[in-house]
Structure formats: C-alpha cells, structure tokens
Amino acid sequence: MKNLIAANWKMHFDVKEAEDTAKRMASTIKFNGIDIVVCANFTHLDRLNGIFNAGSIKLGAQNMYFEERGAFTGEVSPLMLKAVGCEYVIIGHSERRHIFNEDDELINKKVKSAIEHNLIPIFCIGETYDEREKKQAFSVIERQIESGLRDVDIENVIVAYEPVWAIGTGVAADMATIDKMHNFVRPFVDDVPILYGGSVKPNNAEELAHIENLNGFLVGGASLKAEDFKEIIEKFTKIKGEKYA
C-alpha cells in the first residue's frame, strides 16, 4: 500500500506565485517510496505541468466535471485534466459539499469519471461538528462511503478523511479521533491509501504519522509554504520508515 502527501493549495496564488512556489518544491523535495502530488487551481495545472514534468512532484485538480464535453459553462472535464498533465483530482472536498452542494450522487459520478479518464480521485469524506456533537459521524462517513463509491472499483481510489471542523481552523483533531475513524474507514476501502487532512501542519505531522491506519496527508493551509510542506514529508516519512534521498 503506497503513501501519499497531497498539497491543496485551493483559491490561492495568482500564476506567478504558483509558479515560484512550485520551483521551490521541485528543487527541494526528491523523495523515493512516497507520492508527492500539488492539487492546483485550474488556471495554473499547464504552467506546473511544465515544472513538475519528470520530477518527483505529481500534479493533481481540486475538482472536476463529470462530462467530457458539453454545455457545462464554467466546469473543467477530465479530458482539459489529462491533456495539462493531471495524473490525480480532488473529488468530494467537504467545501464542495458544504458551499457548492455536491451531493453523494454527483460525487459518484465525479469519481466513477475520474477513474474511466486514467485520473486517480483523492475521494473526501467527513463529518460537520454539529454531526459529530450528534452521535452521526460514524454513520455519515459510512454513507459518504457507500454511496461516493457505489460501483466503483475502488483499487484506483485514495480515500482523505478530513473532519470538517478540522480543515482550516488550526485546530486538528486529536489523536484518539483521528485512529479511531480510520480504523472505521478501513473495512470498507481494504488496501485503499487513507489520508488525514484537517490542520496539518510541521508541529503534528510526526505525531499524526503514528497512526496505524494512516497513509499520509491531504495538507491545506501548511502546502502554502514550500518549507512547510517539505517538514511535513520529511516527518511524516520518518515514521514510515520510507527513504529519503
């Protein structure tokens, strides 16, 4: 089962920003045995194909349309994802369900394209505070779960659990949630990747390694920084016992 550490740089970076981050990266961090991919606005995947192209960085989109063409102003088909160099597409991220409303049935879709297109979906789930406060949040990830990958085959899948009142408010959850989610999780996905993204950042990486059923990072805010993000993988590689070169 291989690891993976994925950066979500979301709405940020206009294209020279993007690009000087991207060349900081691609000059710094050479890993072997891990996946590194940097999931980029749409308007910038060409400039960081060019950069990342043969490197040791994958380049991955925040989201996708499932269509390969059509009358769907204003979306991005995973046909536009391939052609700039996409090998990886976020699909499901909690701000899609919760600002945009995307449902289970759309991320089904979304998914089941990806897959169809040689895109490997990072396929989000997690509960809300007020679910978790309710008793709800084993049985919403389930649901998220059986329904974002009914009929899919999911040896082409990386699954991120990100708890929603963890991303972006610099509060992560803590250890004993985060193990006991994942252990959940992982009868479902079998041999699937599960990453945690929710507040990672350099000062927890090596602690959040620990954990069993943990195999790797979906990294926000910390991704922003190409110092940051390089922490993140060397902690966290230094649990795994992966190689860095």
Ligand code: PGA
The other form holds:
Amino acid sequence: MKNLIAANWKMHFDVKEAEDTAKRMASTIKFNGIDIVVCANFTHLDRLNGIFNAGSIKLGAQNMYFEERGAFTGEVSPLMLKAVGCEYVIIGHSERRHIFNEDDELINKKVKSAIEHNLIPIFCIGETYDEREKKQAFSVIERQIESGLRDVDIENVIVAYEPVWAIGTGVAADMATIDKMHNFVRPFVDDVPILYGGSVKPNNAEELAHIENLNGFLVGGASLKAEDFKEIIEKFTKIKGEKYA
Ligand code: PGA
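Please give the other form, namely the form predicted together with the ligand, since only the form predicted alone has been shown so far.
Then the entire complex follows, led off by the chain already shown.
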C-alpha cells in the first residue's frame, strides 16, 4: 500500500518564509517508496510549484470549493488548483469543520469534485474531546466516513484520522487509541492509505510508525521547519518505507 506524509502549513507563512522552507525541503528531502506532499496557502502555490516541480515533493492545497467557476466570492476552484500544479487537496480538516462550519454534505461535494478533477483528496476525520468523553468517537468517525465518502470512488482517496483534541496540543493521541481508531476505519476504506495527524513530531514519529494500519502522517506544526519534517519522514521510512536514500 502507498505510504504518504503530508505537511499542512495552515495559515502560518508569508510568501518568503514559504519559499525558503520549500527550497530547504526540496534540497534536503530525498526519498524513495513514500509520497511527500506539502499543502500550502493558495497565494503561495504558484511559486512553490516552481520550486517543487523538478523534484519529488508534490504540491497540495488546504481547501477548495466544489464548483469549477462562477459567482462564489472568495472561493478557489479545482481547476485553479490544477493550473498551479496541485495534485492533492486537504478536504474536511477539523479547522474547516469547526471554525468554518463545513458539514458532511459540503465535504462530500468537495471530495467528489476533487476526484472528478484528478486531485487526490486528503479527507480528514476525527472526533472532538467532548465526543470522545461521551463515548461517541466511533459513531462520529463512522458518520463522517459514510457521509463524506458517499458515492465516492475511494480508490483515489487518502484518509487522515486526526483526533481534534490532539491537533496543535504538542501531545499526540496514545498508541493504543490510534491503533484502535485506525483498525476501526480500515474496513470502511478498503486499502486506501490512512494517515494519522495530531502533534506528530520528530520524537514520536518512529513509535507511531509501528501502528499496523497507519500509512503515514499529516503534520501541522512540525512541518513548518524543514529539518523537523525531514526527520519525521526519516523516522517513518525507517520502519515502513523503502530504503531512505
Ligand atoms: P499539528 O496539526 O501537527 O500541529 O497537531 C495537524 C493538523 O492539523 O493537520
């Protein structure tokens, strides 16, 4: 099965910081056997395409609208992402779901549209702290998968399990919880890659890579430093990847 590690830069970098970090990544991250993706801000994608297009790092966006064009002020379409070299797009990140009120129905439209336009959706799911406390983690995940991937040809989807309570906290979910959740997700999605996200760092990447149904990471904070991101990739590939070149 394909393994993949994706960076989610969120809304952190100005264009110069993005270019500098991208250049450092492009010149230091050499690999084989796993896909590496950087999901950057819309305004930086064109520049980053120029930096990444000769190498093996792939470009992704953090969101998109499902229509191709029209009166949708402030939105960005799949055609626009394709035109600047994107191959991936994060859909349904917890910050989109919770800060921008994206619901399962909208997320489903976005996933379908991404696939129609040959973009690979990195489809995010994950329960909040409250939902976990109320013992709803499994039912929330099930609902998110069943609605978000309704009528979707899942062959070209990447799933990212990101428990909301572990994102940006510095403390990843524990191994047993991730193992349980990934095992729960697996039968819904056949053999598509299941990434884990939520405080993945250089110091926990190797341990996390041992989880059986875990095929990579979606990395936020630690992907802002090229060296940390590289180390995460190295730690993962040591356990799951082909030889790290
Ligand atoms: P984090 O973010 O690695 O900073 O926890 C992960 C994500 O939100 O994708």
